[in-house]
Amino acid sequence: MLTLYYAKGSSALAPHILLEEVGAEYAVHEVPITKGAHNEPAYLEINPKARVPALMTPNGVITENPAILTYIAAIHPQAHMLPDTPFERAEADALCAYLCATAHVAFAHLLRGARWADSEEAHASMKAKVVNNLRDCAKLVETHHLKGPWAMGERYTFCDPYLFLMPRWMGKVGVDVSDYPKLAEHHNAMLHRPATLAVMAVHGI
């Protein structure tokens, strides 16, 4: 049994969707960040980073979306969520790493500036850069990572639920996904998958 620790509307949406896609046996445990639950001792024992998602497995806890997504895919080989060749796997890993380390961080500067600076002036400067930074991220993904119709081409893989988050980040700051046709097509395709819709209902989005 796997247990996903999540907050509604957070990036935990990605592994939650993948758990549904592969038909995993799993439970979910909500960690309401708005109520400070991620900083409570009980959760810090699970994930001392005080972040979601975290995935409890029979062998211990896994954190960070790229690691969680690849783990879910690897233990459900019948779902064929991992690319077939080492090079394609590296391409998928590179996309997930970019989403985690660059695109999500660019979005986080909107509300999480206190992670990087203390002054209100610095926070305002960070917020002012969010829109252009996300546009740059979207352009790079559209041009260099998204093969279409799915991230890796014709087959849905473990990185598609993570890519689904990017238009959500863009929309929250007023970046129109329709300016990026391949991203828009991918987002629309995700919205037609039963697993996506089921998980979105749980998250209330």
Contents of the next structure:
There are 2 protein chains.
Amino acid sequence: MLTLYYAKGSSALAPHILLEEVGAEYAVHEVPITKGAHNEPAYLEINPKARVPALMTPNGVITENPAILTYIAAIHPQAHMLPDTPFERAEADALCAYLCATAHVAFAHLLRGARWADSEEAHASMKAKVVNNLRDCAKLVETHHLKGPWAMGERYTFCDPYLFLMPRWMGKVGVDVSDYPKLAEHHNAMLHRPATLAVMAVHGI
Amino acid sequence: MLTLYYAKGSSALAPHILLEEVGAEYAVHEVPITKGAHNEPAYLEINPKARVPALMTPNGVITENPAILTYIAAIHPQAHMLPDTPFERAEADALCAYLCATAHVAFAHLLRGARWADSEEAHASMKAKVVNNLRDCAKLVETHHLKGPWAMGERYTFCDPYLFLMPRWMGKVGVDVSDYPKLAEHHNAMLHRPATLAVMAVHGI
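Okay, that is the form predicted alone; can I get the form predicted together with another copy of the chain now?
Full complex below, order starting with the chain above.
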């Protein structure tokens, strides 16, 4: 049995959707970060990073979206969510690393600037750059990391629900996904999958 | 044949060391970032992100350290650099994601603040926080991501050369690895491996 620790509307959306896609047996445990639940001792026992998502497995806890997504894919081989060759797997892993370390980090400078600087002027300067940075990320993904219609081409894989987050980050700062046709097509295709819709309903979005 | 595009002393050290460890047939191509070579059209054709490392393979280019490291491990199965179970693989992937998206990003705010803010005051505010952030990262890794003596326990795996970078980032801001006994032991063990020493010599460090 798996338990996903999630906050509504957070990046936990990605593994939540993948759990639905693979038909996993799983439970969810909400961690309301707006109430500070991620900093409570009970949750820090689960994930000392004080972040969501975290996935409780029979062997222990997994943190970090790229690791959680590939783990879910690996233990549900019948769902065929991993690419077939080492090179394609590396392409998918590279997209996840880019989303995790560049795109999500770019977005985090909007409201989480306190992670990297203390002065309010610095936070304002960070916020001012988020739009341009997310535009750069969208262009890079559109050109180099998205084969279409799915990230890896004709087949939906573990990285598609992660890519689904990117237009959401863009939308929060007014960057229109329709400026990026392949990304827009991907987002629209995601929005037509029952697993996506079921999870969005749970998240209230 | 593989070709690693690297800059001396950069995070390309990690895949470079892994290529040596697995006995790969590979070439290296230096990209002197201090001379701006990463922004030249010839390199942007290889990696439009203008970053190192990049790995040219018979199938195309792979970017992002977590993807490059796991690809090198996957195509050299005789070297046994991947963990054996999906859970252990996820633990190793989680460490790589943390190094990529949290620890390396924390360090990048020292000299690469222009990625996230334009004002000089913001850059100064970012620099002022790097020491504390890298201390937090070191404590987190020491406590939760490093089984010892190697990251995954008794066996050296693909994530060890990546973890080797962390004390280097810490050292650049005066955070002493000896404050973190397991991390210090790991770093020392890395420094006794012929592959590490051979690659450090190429990087001139």
